[in-house]
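This document opens with one chain alone, in structure tokens, the form predicted alone.
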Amino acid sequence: MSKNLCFNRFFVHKAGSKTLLINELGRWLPLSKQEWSAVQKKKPNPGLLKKLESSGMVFSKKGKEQLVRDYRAHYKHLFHPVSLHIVNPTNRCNHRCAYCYSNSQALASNKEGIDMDAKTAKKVIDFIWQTPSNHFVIEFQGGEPLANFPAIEAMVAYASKKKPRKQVHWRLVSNLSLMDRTIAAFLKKNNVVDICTSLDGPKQLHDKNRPLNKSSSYERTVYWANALQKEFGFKQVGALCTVTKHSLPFAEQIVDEYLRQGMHDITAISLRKIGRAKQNWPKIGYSPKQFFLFWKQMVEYCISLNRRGQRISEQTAALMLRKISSPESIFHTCYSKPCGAALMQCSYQPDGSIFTCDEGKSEPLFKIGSINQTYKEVFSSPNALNMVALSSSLGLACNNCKWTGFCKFCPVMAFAEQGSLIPLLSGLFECRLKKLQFPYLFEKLFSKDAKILVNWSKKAPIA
């Protein structure tokens, strides 16, 4: 047996006093200094040969019938059609965040083409009844989406009278600044109740980091979000955390505020270089290993308050240690390979064109088509389909990293920094950052906080 047995794949990561073994679907294996030992020299005995075939490591009959259904499951995502379609019914916007990749114009501008009008909102509610699925989201985006509230009635209005009938999921991502009681009345009625917004941390750094003309953009977010969730009865309203230069020194007064206001998962958002940001870097921005200490801490801080009996969980660490867990896609844009831009989400702007997904939006390079070519033709166009090969990193040296398995490569992002869609990896941001994650979180789950982890990961979003 010894001399015939044929290995998969794999990576070794030293965690502790254990030795992983790591595939390239994310499945791993830890191992005593004895049983490292054996597979050195390919001399597994019966129980040890076992783990092996069961996490894909071997190439034996079961083995390879257990890599079969690793592949299955860590690719099932290409098989699914886009879920998620993210609409901008304006590129206007009332804050002027120095970090906006969505580059939004003030909200005073007429522009042609930045508002959506009603030809075209129903437009786009027909091209996404194109979709092969019954079951998708629709998520309001911008600018502010609510600079542009007619738009988004008339999508809704539209959507309950489409012939099939199809289950949509509403979302709406705002500001909330522009809410006022008529728009609340008429989201609850429509079933748009899934809210996102942007807390940043307390009103000094909130305010700083997303300033709001003369007024307090803080104290208009946190007015909402409690009023949506106490008055109105939305029961989905959250929010997330984009992490600046002056956020560094406060990860631990963010918790506090989230718990403050409620909020039991936070999620540490890492600057995206590109459209305001990336004009703005020298001011807000950071390098990975900055935003790795700021999350670390932020982290170990949750784990301490659950310790303590609060509930509260980082999201970004529960994410990746969901991908960590199981090799199975998640179901997540940014954390499948190849990722989900045009696979799994789409965005539309204002005036009916199509990119591959929301950070795309902001260079007309990745554009796949428009509301007035059919589903087909958008989704199998040469962009859409250059997007999915690049996104899988194949011929890449992500490939021959020991986390391939668990991450993935962005070229949106990769465009943006280099300005090309074959970059130099070891200076991309978002690589640099999860090899200071990923061994990170690795080390924790062999620590007395797994079990803390373990329950983060299960209760992630992955869609």
Contents of the next structure:
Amino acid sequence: MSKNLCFNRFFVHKAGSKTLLINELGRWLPLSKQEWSAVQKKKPNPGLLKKLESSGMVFSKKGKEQLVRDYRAHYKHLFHPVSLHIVNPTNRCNHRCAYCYSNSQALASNKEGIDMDAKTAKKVIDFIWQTPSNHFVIEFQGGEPLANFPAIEAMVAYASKKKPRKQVHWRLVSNLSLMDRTIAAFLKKNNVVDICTSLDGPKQLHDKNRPLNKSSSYERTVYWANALQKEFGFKQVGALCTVTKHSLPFAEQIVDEYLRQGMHDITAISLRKIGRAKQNWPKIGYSPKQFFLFWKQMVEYCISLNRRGQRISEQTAALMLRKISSPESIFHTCYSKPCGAALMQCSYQPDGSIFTCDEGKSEPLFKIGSINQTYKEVFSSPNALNMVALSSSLGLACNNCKWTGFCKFCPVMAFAEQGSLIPLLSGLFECRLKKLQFPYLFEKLFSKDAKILVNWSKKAPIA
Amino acid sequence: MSKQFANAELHEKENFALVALNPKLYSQATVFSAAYVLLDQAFVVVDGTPDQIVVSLRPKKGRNLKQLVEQFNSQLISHSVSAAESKRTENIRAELVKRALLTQTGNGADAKSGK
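Alt. form predicted in complex with the partner chain, vs. the form predicted alone above:
Complete assembly follows, chain above in first position.
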């Protein structure tokens, strides 16, 4: 036994015949029964000791540099300023989705206070230009952002003339039902070509989740998702699948629908219990276990299709596997600790107020400032910095959970579900769900499906 | 007439409970934090002596007295754990916040920042 043998803090998880040691940065080491026995007796042979050192389970002179690199990689996102600016040109929408966390107003609503005016639109761009970064994403959301297309036009045109020149990646998140040829041509001409929409499944399911007055929201979404690609030359239109209680029996049919539409990435999103979703929970909600079983069925179906040569991946699994593959930060707001709220992302409202993130806009507590302040004032405000400290989850029992290195903590959802920023973690939807998802994914990593899943994780999009 | 339930004396007829707490187990800050979370569900009075903290819980309309006591005890544990973890990690959290502040104020942002 080495005289320098000093164990770091690690957690233990059994995955089949393997014992996994997992440290708090998310680096893990699978051990055989004999190796685990040797660790418990603190008598690792030289080969095992080398593995323990290089994985950060044991402190040593040799392993120290790797540990320092892992810490730096894990918290890498702290060295980058805000890179995702979510702009809501309006809170009006023509859909009445039962799960809308924006609590959008009807399209016919009085625009005052709900639509961003031209002056505010320019001020938003002026504010964004103050970021220390030279490259960033500006993403239009809502409500339905196309309901206030003039504001989008104004912002894109104004930004194109701003000095100093900065590299803007434009993104539009839209239900596509208000799209027309003029708007499509403008978006293409001005390089707003990263389009994301919602596709909850086959027509009947999609229309049930996302009612559009006297019309089929499915037909409009699918028509424009195809037209943008075929007629206007957009490379790809992405989609997200929000899962309600109505979706639960149709995991495979939803995947088939995505393939029918030529989409090879599907992201099954569980409901966020804010806005209309909270009000409608008895009609559309489910338990974490129910969602897990749906998601698992979807993942298994995608794997079976992969084995038959069909390219399709479930992106939540891909992202979680990416987190599992390395302690390195993946620069995704919702998959980091501290999370990206008020750090990698912020959300601008029609009245110019700035919130920590897109979900944070639902609660005044998460307002961090306004466009009438400077960038420094907003991001050094107590609310912004408190968000960083809170979402690190270091002050919570999260820190004693074996999944802490891979997992996330969302103060917005904690507050929405329990009315407290110090939640009872065991009661949180996301906590209960992750405690089902992580063991399942580790079990798959030691199965014959591992190669397929590792491929998914390598192609997982990062922010 | 009162009834004992866990660490509380339930006065069901008058619809309130008195929860007795050991001040060596729970700090004042923990007790107040736990009580604060329940303010929308109950009227709370925190009192006692140096040897014992006594918390009076009177449920607001539609709330169950026993469940309230159970929730309060759960919140005490949650806040105690959080207080212990916060103390243990205060230095690293301060470093994380410091780093975020430096980055956002343009001092020390990565040269290749933004994606």
